[in-house]
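Take a look at this single chain, the form predicted on its own, given in structure tokens.
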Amino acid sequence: MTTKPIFVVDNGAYMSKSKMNTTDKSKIIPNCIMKSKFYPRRTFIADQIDNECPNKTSLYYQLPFQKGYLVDWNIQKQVWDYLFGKIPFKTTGLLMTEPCMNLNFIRETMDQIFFEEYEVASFARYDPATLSAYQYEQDMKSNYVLVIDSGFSFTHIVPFYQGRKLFDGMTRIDVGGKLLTNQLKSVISYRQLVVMNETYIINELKENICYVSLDFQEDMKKARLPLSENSNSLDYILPDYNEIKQGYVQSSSTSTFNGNIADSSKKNLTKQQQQIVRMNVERFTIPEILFRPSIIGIDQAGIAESIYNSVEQLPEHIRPSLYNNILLTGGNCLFPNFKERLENELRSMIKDDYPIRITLPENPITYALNAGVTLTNSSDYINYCVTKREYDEHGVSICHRKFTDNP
């Protein structure tokens, strides 16, 4: 059977991941438009900022998503127009993700835009957790899966049984990558260097050097030691986009002298010109917010405790199966030690005879995207999408009926 071309888009609040179901090549672009003070008359859409803007300091972001919901359709349509390019949608279908717990009027607007403006041949709309659960069940041959989706705006905990959400156990934590980056900007600006306008640079710093602590109190003790004994402290060189195009960790060898006075003075001059941020406790206290939101005043449980509370809301006989099938997705899961810390905390909470198996995909950012590709290539995909003909006959009501039935 010949596979019909379907364009799959995981439309995240920060990054848009896309792929044609007939190819292996995926595309990841920022889901926003940006302006730079160095190019005031130019608007950069999506990855134009990487390819056409040499200086990324003080970027002004215009995001279509606010607090996890799509609210600015004008910005979003600019990104979609750029992303779709010349895709012949009259003969090509589209699978698009939506946020968990999305609002009905946003869903209906999305359905109308794709069928009436883009005139797609077919359309399907599911949240990333549902697609991830579908892929996991295909790979692991399991009826149960507990999806932890920790992304830009929120962290969602969604239990599934045979592809169906168990709504009693669904939980949302108001902590995501955006909050962590903003908190890091605030801390650095208060202690060292004003970087409140440098979202792009500080987000890059966060992704490069932050990690989840396996023993928070022990790491705090190490952070109080003198620099010569402190393994946590390091200097991060911020990019200036003239000589330094990307931030990096300064190695200890750069401060050593090789006996050449001219070279040494050159190094000192270079060091004076560099903007250096010393990272110490910030490296692990920022990701700690995922596990203890209360440290910055958010009155919610952390990820491990929320998982426990979520599973405890469900019948006792299925709890061991959920703990044994935990799937991590989303960019925050890439912090070093994230999986290990989660496993340690869960082990201390649940019964000793309950098994724990946590799966961290090779790339948790594109896991839902690849799951969508798997779904579109399945023989029964026609049951999960709405064709243009069906939409013309029944309107948005058929979208509501089909897309609330999960794969």
Contents of the next structure:
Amino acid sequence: MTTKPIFVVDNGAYMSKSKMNTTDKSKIIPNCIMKSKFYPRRTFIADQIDNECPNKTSLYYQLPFQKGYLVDWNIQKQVWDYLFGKIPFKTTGLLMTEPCMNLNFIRETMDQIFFEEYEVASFARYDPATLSAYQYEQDMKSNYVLVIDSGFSFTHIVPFYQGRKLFDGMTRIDVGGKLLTNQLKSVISYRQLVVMNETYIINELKENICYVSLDFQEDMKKARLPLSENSNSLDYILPDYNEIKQGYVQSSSTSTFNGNIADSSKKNLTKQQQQIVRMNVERFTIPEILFRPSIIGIDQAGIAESIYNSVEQLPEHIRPSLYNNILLTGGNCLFPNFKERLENELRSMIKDDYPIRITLPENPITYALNAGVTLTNSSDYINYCVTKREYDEHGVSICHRKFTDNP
Amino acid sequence: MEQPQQRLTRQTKENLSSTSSSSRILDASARARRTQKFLESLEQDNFHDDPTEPSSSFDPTLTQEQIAKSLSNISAFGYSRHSKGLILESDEPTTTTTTSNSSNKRRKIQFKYDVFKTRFRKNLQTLLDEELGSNGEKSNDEKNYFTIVAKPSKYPSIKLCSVCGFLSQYTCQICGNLYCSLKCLDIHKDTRCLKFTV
Ligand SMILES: [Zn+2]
Ligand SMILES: [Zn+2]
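Any chance you could show the form predicted together with its partner chain after that form predicted on its own?
Everything in the complex follows now, all chains and molecules, and the chain you saw is the first one.
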């Protein structure tokens, strides 16, 4: 049974990460459909946007997820059909992630669609944190792990003991990458250029030049310095998809030259056409929202304080083991200084004799996917998944039983 | 996309029509509503219409006008380069063929599941309401979507100027937004203050 190939999908609200458990090749594609005004007669499914739509200006997004939960099955099915291609599900199993605290209606619909519409040989769904915990506990030979999953829609804090969630310590912060990008669009539109429709471009800008501050007051002081001495301020050239295919930071030689953009424009006629945004405080005040959601009016504690609150909900004797096994997953963890900031802030909150060890994997985006692959290759995966035969015999009830009891 | 000149005119009109209300001061609940509205706008996937279906509004919850207003399309510092209207609009020729309704008819896909039919699709609020209902029957101490939300912070918030983004110490008496200097307050009053309230 378990020798069958299993297709593993970490079905994120923003990116779908997938891999066949028999290969090394993973596929990361947008989990959405996009439309472009330059191609009014067609839609772009998932990564078709990369290959078939050279101009990413004003893309219109249709996402199957709303606030992290799957609601538009029609859009999702189109992406799934595209992703699955010719996978022979008669002989292939499927492991797909679902968000933490997924809603029952969505769970049952997933179970039914995969067994009855796609007729998969076996199916399993677990949240990414559970998969990540499985991998971490194995790799680190630890009974405990505190998984931080900071993705597109929200940030989850999930403590585990021997693969099982410690529900009392679970926390969700309603701040994710989507909110950060939209807030960045909003402030750039107010202060400089109207970019509300440029999700693709501003998200790229965010990933390229934003960072987490290690000393907020000090960074604010630096950002106040006049341009000639200001190492924080950057001029970012937005792509126009004619000559500039990708946004980039204007080289410091021109931008620090008294900030005299007009001077350099004489040398290059196209300079006038360029759209430039000057990024200064925005570089670190946007990611700061992850640590202080109150900046934009969200009445929730940030990541470090929420970790503290989570762990404090749990018995005292296990707290050191959790602080000592913090695992960072999800795209927001890729902001420079994220891990250091978290460590500094936690250090200031918790007892001095509690050790803190934070692991930032080489790729926090694909960690859960690869963990899923590990799980499917384990000898007891049969206990984690529901086979077609089991489903035919017991229906959705067995899915509910197996996926909630496990691991 | 309308030209900046037009936008300006519309703004002015709005000003004139709302002069009676411009002297009012927003109370706490109005400020909270405004914040809530802003936060909801940060959940939007798009701030413009579907380019392939110009007449239909795709997302029923989308209130384009309000979002546009609450987020303010006006650049505070009036950098000249944004006055071209929609920035980033490349000169690439767009196919100006008016797609006829018949040819644009979207491919109908037949699925046997109701969820694929729009009328059976449940939006998140419906799903959450259902979830709350089913959890109400269960024991109270069981964790669910609603109970795992992060607690408020016990630390004071960092205050950033709503105009320039630097640290700020002052609160607009009228709407509660933050500002750092008289210069920023002036810009705030000219661009945002009370202009985009419900
Ligand atoms: Zn200011
Ligand atoms: Zn005001």
